[in-house]
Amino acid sequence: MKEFSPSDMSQGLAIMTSGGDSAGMNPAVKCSVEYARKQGFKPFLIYDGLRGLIDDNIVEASRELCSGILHRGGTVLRSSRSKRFFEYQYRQQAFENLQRRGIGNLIVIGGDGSFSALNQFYADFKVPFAGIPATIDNDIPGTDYCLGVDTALNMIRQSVDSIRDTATSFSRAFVIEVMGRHCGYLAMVSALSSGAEICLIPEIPYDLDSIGARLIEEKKNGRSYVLAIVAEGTRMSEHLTRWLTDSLNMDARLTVLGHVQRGGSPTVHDRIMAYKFAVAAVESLKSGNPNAIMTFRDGSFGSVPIETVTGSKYKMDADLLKLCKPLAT
């Protein structure tokens, strides 16, 4: 079977979203289609992520399909996780679907798991791809920002501000659990930006005795309510709620924000970042860069090899960790 190569690069370019959804995916899809068309590519859309790639759920990207999606949260292309993609026979089936349409380039909007899957696909069939980082955890190595983070933080901010109204009205303690199984970025930034008294994340050791002593002293000086932001990965939300009741003698309540954090219309920041990432992805493919991940570092856009993402561990911003540490002790 003939493999694609940069020397006979097909003008077909397909865009897909994969992994967890995040606001900003739809603007990235729209801009990728429009910019690819301007650069001479024939754009296609892959629905249902890796599953759609296997099942041939691929259509030409008409203007109608990309109209009116800029303001929508989630992904109109839908997403999925596919165990079948780990099997060579199904990857070959996916390749044949692309080959039949003359698609020789892919843009995948998602996280490191999606990038790894497409990297294996490249190793098998030499179909170049460009990755656009999109995950609300903001935990992809090599880039300071991932699509959807700003929108998720604003969704959390709105919820925390509303909860604060009740906390102050009834002199209560509220524990607010946010997403983040392995990364506490959302919890940390939300705690700092909302003025929370407690923040528990996987990256910082916590000391409840120290926190208790601090808050008891603050209560003596007039504190009437407490806000605690907890990353789900700590598995401390319920325990902390009971601890606040027992240790501070306060009526404590737990609010789990859950998937509300993923939704919502993309913020202006996420829309602009989506456009810039999309342009960088198309340019990367146009230049013959076969398997690069788009990045935003120190205020500039660029790219890194897929190995940088799959071969390294994400490191939290040291300055943010330093600011957040007092909220865990």
Contents of the next structure:
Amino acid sequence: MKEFSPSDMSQGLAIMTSGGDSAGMNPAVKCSVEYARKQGFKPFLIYDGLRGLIDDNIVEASRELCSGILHRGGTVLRSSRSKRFFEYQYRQQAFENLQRRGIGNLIVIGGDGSFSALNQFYADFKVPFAGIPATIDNDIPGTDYCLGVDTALNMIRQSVDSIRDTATSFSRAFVIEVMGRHCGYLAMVSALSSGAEICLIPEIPYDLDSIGARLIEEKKNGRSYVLAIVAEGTRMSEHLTRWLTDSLNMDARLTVLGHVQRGGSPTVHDRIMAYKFAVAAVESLKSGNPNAIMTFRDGSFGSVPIETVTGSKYKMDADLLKLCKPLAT
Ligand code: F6P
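So the form predicted on its own is up there; where is the form predicted together with 6-O-phosphono-beta-D-fructofuranose?
The complete assembly is shown below, putting the previous chain first.
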């Protein structure tokens, strides 16, 4: 079996998006293609994520395919979560698809599950890859930021602002459930930036008695409405809605924001972050890094070995957690 040398600049470099889509994936695809081409790689696009890698949905990245995509939400390359990729025979098939085209480098834009899958692929066939963190959950260890988070936060902000309009008009309590899987980042930042009265996230123990006492006091002093932001990972949304009715004697409603949080045109921040992550990913492959994940930490771009991502748990910003704590008690 032919082993690829990462330093051979004439090699093909394929870009794919994998796992849950997020805004920022399209600018990352476009910038990866353009920067890779400038660096002497021959860029390819893999459609449908890991499924497309197995099923040979791979095309050369023409300028046409990458134009007019930067401002679009989701991923024009489409995405998937493939169980087949766990089986060696399908990974072998995927490798043959790459080998036929002389593709010896991969950029995968996605989450830690996709990075682990590509790392297994690297262990099998020694095809180097660079990972660009992209998930609205912001839960990838080693990086402070994942593509799509800013756009998701702005989608949530817009919805919370609208809900506040009706909450104040009708003197109601609203529970707004946001995504994030097991991570409370979206809920925490949304609660702080929208001035919510309550925020429940998996990372902070909550105390409903204490929240109740605080809000009863505030009601006595004129509070007429309540906004609560709840991370889906707490599974507390319905309970909290009933509790607001029973304990605070308020008319309460639950809004589950759902997949609207994953869509929308990427914000300026996500476009610029995509650009910088893409450049870092191409540079990482160019310098011969076999399996690195791009990171943004304490204001600087860098990369960590895949083991850092697979072997540790994400850490939430301690200052933000401190600010959020009073909203859970
Ligand atoms: O990981 C991104 C995410 O949007 C989570 O926040 C959410 O829990 C999950 O994906 C939803 O998954 P699906 O799109 O499969 O319903």
